[in-house]
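Shown next as C-alpha cells: one chain only, the form predicted alone.
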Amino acid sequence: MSQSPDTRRLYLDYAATCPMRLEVWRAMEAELEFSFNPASAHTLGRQAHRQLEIARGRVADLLSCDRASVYFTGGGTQSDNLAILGFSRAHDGQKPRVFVSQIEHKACTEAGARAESEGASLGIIPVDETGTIDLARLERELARDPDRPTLVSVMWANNEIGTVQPIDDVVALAHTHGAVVHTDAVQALGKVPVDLTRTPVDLLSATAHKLGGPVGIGILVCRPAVRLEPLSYGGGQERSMWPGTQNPVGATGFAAALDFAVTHQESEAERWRALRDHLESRVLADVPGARIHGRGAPSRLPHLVSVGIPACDSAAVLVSLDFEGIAVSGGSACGSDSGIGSSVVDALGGDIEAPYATVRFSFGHDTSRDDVDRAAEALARIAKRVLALAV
C-alpha cells in the first residue's frame, strides 16, 4: 500500500467535532479571571455568575428566544436526554406519548427507548428514501390520542447524512394536536438559519464542540410553559434543572462560537455548498457504483456529504484514507442489524446488502477546493483497490 504524495493530515470530519476556533479561545481566555463558582456569594462567585449570564444572554440573542428559556448543560446528549425523559417523568401517569424519527441520533433514540420501559409509549416515525420524515405519518400517529402529553423529536438536521427536516411542518403539525416538539439542533446549528421566532419549537439542544467551540458545555432552550422533570439532584444551578457547578468560561466559549458561527452562516454555507456539489461530482464520476445519501432531499446541509459504495468494505476504506492522512467518519457508532454499520443508511431502503462502505466527508471554515480534490481523488483509488480485491 503507498502512500499519496500529499502526506498533509487532511481533517474532514467536522460533522464529528469542529476543533476550537482562535477567536473562541481568546473570548474564554479573557475570562479565565473569572473561572470561579458562580453559585458563591462573594465578589469573585457574583463575577463568575455575572459571566455566565452574559453569556447566555448573548446564546439567547443569537436564537431569538427568551434568555430565560436557555439552560446550560453538559453537552448535545444530556441536553437530548434532559428533553425526552425530563418531559415524560414531568407526565408519569398520564401515559405519556413520545415519537421520534427513524434516523434520530442514539441520544434521542435511546432516551425515547428508556421512557418506554419508564411507562411512555414510544412512536417511531418513518422517512424516505432521502431520510424526509413522513409527515403523513407523524399525523395520523398524533391524532389517535391526542389528550395525552406528547413529545415529538425531531432533529433539525441529520448528523449522517445531511438531510434538513422540514421541522416548521413539523412544528406546525405538532401543536395543531397539542404535542410539544422537541429538535436535536447540533448539526443544524451554524449551518442553516435557525431562529426560534420563526421555528417555534419547544425544546431544542445544541452543543458547543461542533461550532468550533469548546468540549462539554451544551443547551437546552425550553419554553416556559414545558413541564420537566430534572435528571438529577443536589443543587439549584440552571434553576434546578441541570444542578451542579455551572461553567461560566465554557458559556462563553459556547457563545463566542455561536456568534461567529451565526455571523458567517450565510457566505460559509455558500461555498461549503460549492465544495460539496464538486466533491459529489467527483464522486459520482469516478468511484464505481458510488451514491450519495440524501442527495434528493429537499433541504440538505451545506457542508456534509455521505458516500455509499456497494459492494465494498467500509472498514478498509476508512483505514485507507486515514493511512493517506485523510480523517473522515464512517457510519453512525451504533451498528445496526444487518451489519450495513449504520441505523440511518438502513432507513433509506432501497437495495443495500453488506458489504456496503458508507463514508461521511464534512467540512469547516479552511477546507479548500484542493483538499476536496485530493479526498475525491483518494476515495476513487482506494475504492478501485478494495473492490478488486474482493473479487
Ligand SMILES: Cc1ncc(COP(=O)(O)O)c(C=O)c1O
Second form
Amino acid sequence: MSQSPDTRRLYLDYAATCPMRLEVWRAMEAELEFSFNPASAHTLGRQAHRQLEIARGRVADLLSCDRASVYFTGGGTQSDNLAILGFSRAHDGQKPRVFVSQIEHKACTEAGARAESEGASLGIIPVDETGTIDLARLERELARDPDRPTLVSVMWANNEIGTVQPIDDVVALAHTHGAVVHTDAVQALGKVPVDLTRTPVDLLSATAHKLGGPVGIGILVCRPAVRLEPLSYGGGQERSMWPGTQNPVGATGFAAALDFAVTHQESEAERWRALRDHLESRVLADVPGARIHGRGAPSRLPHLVSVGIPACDSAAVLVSLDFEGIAVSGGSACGSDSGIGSSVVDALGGDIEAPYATVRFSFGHDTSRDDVDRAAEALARIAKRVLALAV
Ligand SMILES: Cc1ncc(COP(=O)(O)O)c(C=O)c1O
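Can I have the other form now, the form predicted together with the named molecule, not the form predicted alone?
Let's see the whole complex now, leading with the same chain.
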C-alpha cells in the first residue's frame, strides 16, 4: 500500500529569506511610536532621527566600523548597485575598471554590465570547481593597467552554493594594486564572522531580510575615502547617498536582526555544520548520481547545501518537494546558456549536461535533525521517481 506523504510545512529556504524573528518584531513594535520623519525639526521628528542614529551606531558596533560609514538603503540589490555603479560613475572620464567574480549575484553582475555600457571596462574573474575565486588571475588583471580607478567586487559568500571567498586575500591583493574592494555580504552576515577591522573592505552590502529582519531595508558600508556618485537625487538624506525619507523603524529592525544573528553566529554555525554534513552524507548515499556543489572549498557557509542531480528535471523535483510541504529553492532561474538552470553551477565547470536538477537547502534557527532527515528521505524518493520517469 502506498504511504501518503507527510505534508506538514517544512521551511528550508532561509537563504531566500529568513522569516522575521520575534525579537526583531518586538523591537520594531516598540519603535512604532517613532514613525515620524527624521528630517522634521519638531520633537517627534528629532525622536525619529535619534532612533535612526541609535540603529546606525548599533550596526556600526556589530560590524566594527565607523558609524559615519553606514548608509541605510532599500536592501541588498540597491546597495550592490550603489557600490558598483556609484563607483564607476564617480570616475566617469577616467576609464574606470570593474572586476566581478564569475558567480556574483545578479545585483552585481547586472550593475557591472550597466557600468560597462556607460564606458567602464568590466572584467569577469573565474572560479575553480569549488566556486573559489582565481586569485592569480585577479592579480594578473590588476597588474595590467595599474593607474586606472579600479573596483573589485567579490561576494563574501555565495547564495547558491555557499562557497565563502578568501575575502582577506582579495582585500590584500586589491589594496596592493590601489583598487577599491566591494563585497556583497548579504549571505555571509550571521553565518560566518564579519569584522571590518580584521577585513578592511571599502564597501559592504547587506540586507535585513536574510537575517530575520524586515524586507526593504539594507545597508551599504562605505569608507570615507571612497568616491561614489549617488544613483538618485533628492533631499540629501543619508548624506545624499540614498536620498528619500528615512525609515527609523526599519533601521531598528535591521539592527535588532543583525544583533541577534551576530550574537548567535558561533553557536548556530556549529549546529548548522553538523546538520549540513548529515544532510550531505545522506544525499550522497541515497540519491543516484548526486553531487554537492562547492564541497571541497576551503570555506563554506554552514547552513547551506546545494545538491546537483544529473538527468533529472529541476522543476519536477522542486514541485514534488513543495507538494510534500518542503520549501526549498533551485539554482538561480536566470542566466544560464547551457540549460542547466544555474549560471553559478555552470561556472564550476565539469561534465554537467542538461537536464540537471539543482536543489538548495538552507537552514535557520528552528531547523532540526528530524527536519533534515525528512528532507533527505523525500529528496531520495522523489529523485528516484523523476529519474525513472525520464528513462
Ligand atoms: C548574495 C545576494 N546579494 C544580493 C541579494 C539581493 O538582496 P535584496 O533581496 O535585499 O535586494 C541577494 C538576495 O537574494 C543575495 O543572495
